[in-house]
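One chain follows as structure tokens, the form predicted on its own.
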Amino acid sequence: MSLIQEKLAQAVGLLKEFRIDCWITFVRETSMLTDPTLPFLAPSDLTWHSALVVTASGERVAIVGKYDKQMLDEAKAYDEVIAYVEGFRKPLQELLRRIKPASIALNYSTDSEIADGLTHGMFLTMQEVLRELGMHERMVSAEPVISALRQRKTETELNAMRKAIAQTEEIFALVAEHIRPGMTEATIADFMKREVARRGLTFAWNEATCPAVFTGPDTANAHYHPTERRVEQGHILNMDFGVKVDSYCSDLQRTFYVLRPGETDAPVEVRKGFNTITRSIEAARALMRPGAKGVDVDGAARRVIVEAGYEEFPHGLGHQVGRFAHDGTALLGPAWEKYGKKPFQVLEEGMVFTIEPRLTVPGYGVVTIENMVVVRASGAEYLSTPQTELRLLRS
């Protein structure tokens, strides 16, 4: 069975769930402006206005253009391709009229980006379609169904994530291996990009700043690319790095410490630095299991930094993974006005998260991790081997 068969089945008992008749994608021109659920719904892009049709009863209906039509049908994923040439209107109104939905989701929400991807003008348009039958007041936001679909893994996406972790922590190792004091983060990342290349691999996210590189203190900290500013001895070091294997994504981070001349270890404040953040992670892991919020696992690791004598970090603890990096509506994070209703959402069984604490050592820079872990109904398992241990990096 196909991904696409998978996650069609799966939408059929995710609208019994939800009590909503119909689920409706509409899109065009998805090459230029596509909806972030299509890769679930359909093998490749669609041009003219295509309604992608599952209803609670099982019955999965795509009405496509005239030339859309065959790479539909070879997915073997729906029930039924209709074809058109003059317009759509017709025949989705001729399906409508014989199932009779009270309930039709559309692909619109104001607190999910990825149940967000249907544009205001093709609203517009499915209004008018749906007022001219006289359904246009049974529209709902399709976010229940769209999120469980993406955050729910199935073996077969859990799978590609694995692989997507193994190639990432098998480049970590090797470009462990090469730095040396008086590199340049610049210079590491072209190492790591290298090795993407040679995989035959694909980043996670923008190559720009993937990988990321930051090494001692005062650094942009996240989200930036690396610069020409060179690793020292004595420097913390840090790195952001995932890529992609059969369109799932891995996102880790690991933190190295560079020693000076004469030291066997690290000084206690980066040991302690680090140990606090493994504690933290620990803290997370053990509430995340289905029923759990959000909001409380980001609590549990901020206390543990914050009672150790640190700043807070001021991002969420996690978001979830999947076809992108941050992939997901429900997030470990606080109750701050940008992440709006998603701390509060509840841990279900096969999603997919970071979790990654942060701190800052002065002097010496950044200490982070970011592990990879899935939600099973006894707790949350790691995906990625997690860093217990500080690397230490000798010239």
Given for the second form:
There are 2 protein chains.
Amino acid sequence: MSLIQEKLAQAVGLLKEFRIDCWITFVRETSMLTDPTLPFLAPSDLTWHSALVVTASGERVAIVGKYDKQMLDEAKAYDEVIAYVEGFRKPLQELLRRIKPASIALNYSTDSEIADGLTHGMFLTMQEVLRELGMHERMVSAEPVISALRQRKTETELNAMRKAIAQTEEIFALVAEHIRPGMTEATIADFMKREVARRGLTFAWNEATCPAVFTGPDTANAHYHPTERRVEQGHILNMDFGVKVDSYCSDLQRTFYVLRPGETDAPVEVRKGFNTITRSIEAARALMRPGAKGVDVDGAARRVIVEAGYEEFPHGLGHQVGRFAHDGTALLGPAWEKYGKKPFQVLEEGMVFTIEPRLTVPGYGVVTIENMVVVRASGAEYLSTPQTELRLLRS
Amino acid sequence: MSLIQEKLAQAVGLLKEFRIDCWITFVRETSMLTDPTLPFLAPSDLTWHSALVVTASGERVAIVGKYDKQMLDEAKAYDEVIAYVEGFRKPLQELLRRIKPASIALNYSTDSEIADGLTHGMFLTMQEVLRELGMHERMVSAEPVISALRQRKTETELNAMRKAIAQTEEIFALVAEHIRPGMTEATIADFMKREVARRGLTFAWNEATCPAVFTGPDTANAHYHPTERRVEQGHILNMDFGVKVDSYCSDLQRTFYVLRPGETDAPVEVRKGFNTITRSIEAARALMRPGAKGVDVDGAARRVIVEAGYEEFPHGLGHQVGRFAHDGTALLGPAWEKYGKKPFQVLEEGMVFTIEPRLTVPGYGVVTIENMVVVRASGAEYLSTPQTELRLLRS
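Mind giving me the form predicted in complex with another copy of the chain, seeing as the form predicted on its own was just shown?
Then the entire complex follows, led off by the chain already shown.
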């Protein structure tokens, strides 16, 4: 079964679970602006106004421009692919008149960008189409369906992510052997990028900051590209890096310490920082199970950092990972305005999260570890190999 | 001046021209779903809710999450970059209270996908933010501003497109030498893809159909990937292909005829088809000047095809080209529902269009030429080298 066939079957079940009669993904010119849900529903871009319709009774119908029909036919995922030349309106209205849905879910959400693939112009068009049928008050957000579809990972999806993680960890191991004082952040990043190219992989996010490399006490912020700053003895160095395998991402961070002459271990402040991060991660992971809320998990990790005397990190503890490095709706985050309702959604089996607290050790640099876990009935299980020891780099 | 500085300056002028007080591009997690206007306003992806504000009085203010500030600062395109940790709402409301705009343009449009980058969820959020200020009835579509910003190409933009066209024409010339009967469409496409890679170029659209290659009388439709169908003597063969240089696209089609043993020219039906296409293109181009409407230009080309006894092509005559192969709002197209108001927009100086009529010669294949032109005060000027003769391929 292809991913599209698998996900369309899953969608029918989700419509029943959330008591929604009909779900319409409504897109156009997706090479320009694509609904993040589209890769689960179509094998490639769609050009003209296209309606991908799934019903709780199990019907799957695609209405697309003439030239997009053949590819959808070959995906063998829809009961019917209706092609039009002049406009989608008539075939869509005929379909809706026949299935008479009491609720019509559309891809919009204030709280979840992953479920917010419908543009406002397309919303206005759909509203008009439904108004002509007297159905415009039946529109609801498809967020629960879309979130569950992305979040409840199948084994196929988890396996792709395991492969991406393995590649990432291999490249971290290689670069750790390669780093020497005097190298710049940019040189280190280039070494990793060449490994990505050599292995035929793609980057998990924008290449400008993948990897991100930060060395020493005066580093730039997260989300900043590697600079000409040089690695020095006595620096904490951290990296944020991920790749894609079969369209699924890894997203991991590792922290290193560059020994000074005569040192055989990192200074006590650095070790304290590192141990605080690993304790913070374990405090969070211990709370992760189906039914837990991200805000509580975030709080547990944040408390460890603050109680150890550090400033709290100015971001959420962890996000989901999938086809994007930042994927899914539920979030391990604090109750900040910008996170909306995401931290209050409950964790479900099959969700994959990062755990990535951060703290600054004054005079040395930033300690941050990012591991990846999958939520199982019994708790959070590592997908990545957790970093449990500060990696020491010798000159 | 960088493209972003250039376009922000142009935007201030457009706000004055269209009598709009304030324009807000409102985005989040743009690596997942990006507003097509963003590359004119920011050097890279934005993670959290971000408001990029331009006013008719010339102010340019960006409100972004903390970690995105540094990159925007370095773009030196905004008077002020305001960074937040918890939420964008307070700084945005403070700004709007200060500038008191009578109209607030947002990126939505039913008619133009290029101006429809605001998702419905983000629209609802902005509506709420403005309601708290009593400004929610001041929202208008930014379509005129966005369309003009994309459509009125600067010389820098035209030069990038000229380079992309030159590369495309070189690759067409190479592949014409390479094609032999017995080769499959897929083999021919692979040859062209290797040239793209060798030259360090990227594809102008989805690689699966770039190039598209169609040989013989029973070809698939446009927008279909190259198949295992083999080139035979007596086939018409056509290709649709484009590349990107400096983020700007080419989009060209060429038609070839594979001579049969003893033939020194194509059969009369094939020549008639080809000549009809070139006449159709010239009929269209003769009408193109600032102030003309795309629907009339399309009609002129379509009339030539139909009057010569062929079925009319089931698509518009031509689209604009820019950062996307299908770019801009105004369209050379018929008054069909799916094209909305696009064919009725007037042509303006600096717009770049394809002209691409198509017809079928029964028993031989599809004839189609796609040239690119720029609209000047005096009329449409070729950017590409127009195909004026049917290219004959020998075995």
